[in-house]
Each structure stands twice: as structure tokens, then as C-alpha cells.
Amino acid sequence: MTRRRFGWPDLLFGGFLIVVAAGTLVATRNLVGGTAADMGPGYMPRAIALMLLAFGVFFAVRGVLRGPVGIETVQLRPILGVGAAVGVFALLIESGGLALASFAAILIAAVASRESRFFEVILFGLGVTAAAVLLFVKALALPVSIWPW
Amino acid sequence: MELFDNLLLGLSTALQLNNLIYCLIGVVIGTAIGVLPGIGPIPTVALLLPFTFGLAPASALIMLAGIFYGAQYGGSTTAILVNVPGETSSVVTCLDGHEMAKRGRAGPALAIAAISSFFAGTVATVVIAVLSLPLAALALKFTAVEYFSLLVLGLFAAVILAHGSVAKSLAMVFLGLLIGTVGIDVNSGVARMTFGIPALSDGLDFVPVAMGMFGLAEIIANLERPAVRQVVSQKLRDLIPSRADLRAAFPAMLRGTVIGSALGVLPGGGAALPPFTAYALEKKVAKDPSRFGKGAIEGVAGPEAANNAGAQTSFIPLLTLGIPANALMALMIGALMMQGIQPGPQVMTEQPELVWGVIASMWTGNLMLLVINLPLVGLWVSMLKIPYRLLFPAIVLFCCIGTYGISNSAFNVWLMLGCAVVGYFFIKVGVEPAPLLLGLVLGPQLEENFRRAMQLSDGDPSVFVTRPISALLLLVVAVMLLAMLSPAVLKTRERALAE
């Protein structure tokens, strides 16, 4: 296999760190850099950005050279239960309160399991999403709408 | 005698109704936490911090205190019955524990680790009490140019110390400290990095970012894997050891509890590095190093000792100096923070009560812990029945919640999602995220510090060096880098890390 030469992980933690120091260096380029007794806002974000920049470069080479590790398949389920149930949660909340994105949420993040069975989820869900109301606002005193309306 | 009066003042407010109700609290979510796998003592502690607002100071401390290490005694009862960690620092606890427990033993085993633990507990209590006075005394001489050169030793200790490969953890320290960086500067006004973003002016959250990249990044990770999981049903007939465990297991027990106190101390030490040294040294001095992994109880005692007393030790550095140790301290810190209490050296004398409550309450709440968890093992243990599919679908909403209770804003929320994926890849990728955190947490002291150095020293760097102090904190980062670099410590740290 052609996609096992490199060593994965190393390349992709290096090409993530490049894209981030890259992506710093351009949002801050119109901040002022100053001198070092003197600094600007944009000296050390800019002075991080570099070190980052060296440690990506570090990495992503490393990987290219030594090799070859593979990561674990990414399995798609988890990771997109999960994180529609956040999703939603956080379209919910202001809107539809606290009860509705609750139950939601409990539903949405048991599609990331295989094993999550119906009946039980939503039973289970009810009880979370009361326990959740108790907890957060009556005990918690959370300023947070509990019912759509 | 000033170590007693601090102590005195301690437990009076330790001894508070309320103060012992909130330190109820924490160790009960502590050993609850403990016990399950799957959720640590980080993200319920970033979960519950926008609830300690309201609390005083004190009582938000030790309540959060009490999270941690009650966290360390769960782990060893999961470990010890079902071979399961509840917590890293309980690894160790597995070999010998659990090998008891299938001999029958598992009274003796869970009653030996109690007692360890708070044994260990109490001694550590008494060690910080000793040590804080010095050091805050030392770092009170502290200018911009020494507090620097001791928060970047701390974030490098924290580093090399910890598992993790050096150089990617380095990296993640750098990526922290440029989060930090997001938000408007303190001393010119200029928003940075903030992408017009309004919530983004007062600088990221570490709390949705802990969330996010501990929480629900291990959950995604942790659904991947099938779920294995058997509850071993032990009859726990006489929980009491018997006079020849009790005589094997004390010198086991004491020799943890230094090497715990010592480690804690030191950046990084945390929850994992004490109990695997212990183990070790253990095996090492044992007449008849075989036994061990077959249920010796000194392979209890000695790692029990050491985490317990490591996890509080680990306090000495934030309340004295204000540098966390690991992850989790850092975020103590933000709650030390959230309460408007700047950490650092000048907390130990403007809030005594406070720094003496938290220690105090340390012991309190190891009583507590030996009392609810040695006759109440059975409760715990049927924690274990849960399955996870019920527990992470919960565990994913009250992230949630707690994300959006900082401040009330749904903001907070997709950032936490946005860490989420993140986390997910670092988990991918094999990088450990709690260096990032260390990184973000110290990233505005780290700068503010820098800047006013350099100003006081007009832009020449090399007043790090000149001073005695800072040039003996950079000179023993610069050791400690250079040992890493060579291969005999490097395999070592390895051993040591690993085993």
C-alpha cells in the first residue's frame, strides 16, 4: 500500500501546526509587531507563530522520513452523533430551552453508539432531561428558559 | 508555633458546616467519577467550575479539591474488583489488586488501599503545610523577570515529566500559549486574533476548551473501541486485613508516601508518575520480587500511597507559586481566577484562609473518603452496571450544559464542538492535550510577564540570565532539556512512563 509510506501521524500533527502558524501570521499581519522593549500586540503571537511554524516543519518532516505508521480508521458514527448532538444542543438552547435541547441532545449523541436501544433511550432521555431541568435550574439557579415559550 | 496556627486556622474553616458539606460533595462525585471509566476528574472539574461562581472562594476550592483526590480512590476500588482503572493513576493497582481480589482477598485489598490512601493523605497534609510557608516566602521577592523564568520552568517541567513524546508535548505548550494570545490586548486595547467575533474580545474559555478536548474528544474515541466491560461479583466477606498484611503492607506504605509527596511537587509529577515509581522501587526492594503481579498487597499499599499523596502534594506549586502542575491544576486556577483572585505568591498571605481551608480540608476530606468508601464498596461497585451507551449520551449533555453556564452563550458551546474535533485528532494523531491546556491557562501571565521584563530591562533578554534567581530557574530547564537528549535518561523516562 502506497499510503503507508509516511509515518501519519507525525505528518498530519506537523501539517496542522504549519496551517495554524500560517493562518496566525496572516490574521495578525496588521497588528503592530513593536520592538522587543517595547511590544505590540502582534509581537507574540507572531514569535509563537514562528516557533510553531519550526515545530510543524519538524514534524512534517519527520514524518516524511520515517515511516511507515498508519493511524486507526476514523470510524464516522461516533464522531458524527456526537457532534450533532452539540450542534443542536447549541441551536436549541436560546431558542427552544433548556427541556426541548436537552432531550435532543440525549437522542442525537445515542445514534453515535451501536448499541443504544430504542425504547430505552427515550425513557432514558426523559429522565436526564428532568434531571437536567432540577439540577441546572432549580438547584443551580442556571438563568436559562426551560420550555420554548 | 506559626505551622500550627496556620493549621488551627485551616480547620476552622475547614471544619465549616458548609465547607464540609461542599467537601462532601466533591469526594462523592470524586469517587463517583473514579469509578466510572470513561469520564476523568478534568472535564467534570471544567463542568462544574461556572457553578462555583456563586460559592466563596474557600468552599469552591475545596469542593473542586476534593473532586480530584476522591477521584484517586475510586479508580483503586474499580481496579482492585473489576481490573478496570477507573482513573491512569490506578493502573498499577490492577496488577496486584485485582490479583487479590481473585484470590479471594478483595477485603483485605480495598481496605489496605483505603488505608494507604489516607494515610498517605494525611502525611501529604502535613507536608504541604510545611513546605508552603518557605516557598511563598521565596516567591514573594519575585519581580516580572524571575516569575517568568519560573513559569516557563514550570510549563517545561510540566512537560518532560509528563508521558507523551517531549517534542510534540513542547509543541502543544506553544499551541496553548498562542490560544492564550486570542483576545484584546491588555496593554495597547488592539483586539487579536478575534476574527471580529465579539465573544472572542475577553480571549478563548479553558473551559470549553477542556471540555471539548477531554471530555467529548475521549467519547468519541471511547465509542470506536467495542465496549468490554464484566463485573466481577466478589463477596466481600472480611473487609479487615489481618495482622501479617497490616506489618507487610506499612513500610510499603510509607516508602510511597515519600515518593508520592516528592513527585507531587514537581511539575508534571501529577496522578501518573508516583504510583508507577512506587511500584517499581517495591518490586525493587522486596526480598522475593515474584510475587509480585500474583497479589502482593505491598504492590497495593506502596502505589496506593504514592498517588494519593502525589495528587495532593501536586497543590504546593499552585497555592504557593501559583504554577499548576498538570492539566487539572490549571484549572484551579480558573477557578481561583473566576473568583477574582489573582494566583500567585501574594494569595498565601492576603488569603490565609483560603490556601490553610483547601489544605485543611484535604485531611477532612480523606476521612470523609475511608468512611463512604470502605463500608459503602458495594454501592460503588454496582455503579459499574451502567452501561456506557446510557452514560455517554448524559455525560455529552451535561458538557453541554456546563459549556453554556460560564456565560450563558451558545458560543461557548460551538467551541467546545469546534475542540471536540480537534481533541479527536490529537487523540488520532497520538498527542497528549493536557500540555495545550497547561499552555493556555499560563499563556497571559507568560506574556504579561515577558513584556513588563523586557521593559524593566529595555529590551536586553539577557537580564533572565543575570539575575541569580531566574538564571538558576532557566539553568535548570536548560539541564532538564539537555538530559533529555541523551538517550540512557531517555529510556528511563520511558520505562518509567510506560511499564
Second form
Amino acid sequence: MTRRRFGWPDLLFGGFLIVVAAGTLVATRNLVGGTAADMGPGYMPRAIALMLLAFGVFFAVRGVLRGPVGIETVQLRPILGVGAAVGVFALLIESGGLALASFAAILIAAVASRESRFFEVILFGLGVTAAAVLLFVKALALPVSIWPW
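Next up, can you give the form predicted alone of this protein, since the form predicted together with its partner chain came first?
Here we give the lone chain, stripped of any partners or molecules.
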């Protein structure tokens, strides 16, 4: 008797997408869907959930049909670096303003990669921060302070 082995990364990812899609469909069940021409508040969440469901089924089936593929070792540095960057941005956006929050998040996210170079990160951070201020504050006129003062 042979034992069937699965492609666990695809199978688990597909299962995750299916669970997220099912949760979204349940959470939006009381919202009016409407039509493509007259969208209600539940139309887009359900449309995205159905796309996630399709991707989830695709990956789950691929995981079942595919042979075993090993799961790589989890690298903590990128997870912690990006997670810390998002957290710092969330903490600084109201008290420090968009410019400081964006720049700090980029500097901290750069720690996630060993290939980051200090001066390149500084230049990239300044450019992205300027672009964020121009887009969100000037072009879209969102009520977000640029600086802490």
C-alpha cells in the first residue's frame, strides 16, 4: 500500500484562501449586492471573495495533485522587519504625520533584507515619502497631516 503525499504549501495556501473567502461571504451576507450597473455595498466584497475562492480551489487542487514539495525554513528577519514597519507606520501616522511615518516605515522595512544599502534606502525613502505626500495630501486632498507640528 502506497501512501499519497501532497504538496503541502499549495494545499495550505489554498485552504487559507478558501477560509478567508468563506469568512468574507458570511460577513457580507446581509449587505445588498446589487448588479454590476448598480452596485450595492456587498457587491465588491463578494466579488473579491469569489475570486479568492476560485484561487483557493485552484491552489488546493494543485496541492493535492502535485507531488510533495518541502516547506522552506521560515525566515524571521523579513517577517519581523515588515511587521515592525507596518506597526510603526500605524503608530506614527496620527502623531508624527505622513512624512515621518512613511520615512520611518521604509527605514525599518529595509532591515528585512540583507541586501539593503544605507544610502539607497535613504534616497528611496525620501522619494517614496515625497510621492506619498504629493499623492495623498496634495492630489487626493486627504485630511492627513504631513508633519507632527
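Residue numbers count along the first chain shown, from 1. Small disclaimer: the values here were computed from a predicted structure and weren't measured.
Asker: Is it the case that Phe89 and Ala60 are in the same rigid part, with the chain moving as two parts between the two forms?
Answerer: Segmentation between the two forms puts Ala60 in the other part from Phe89.
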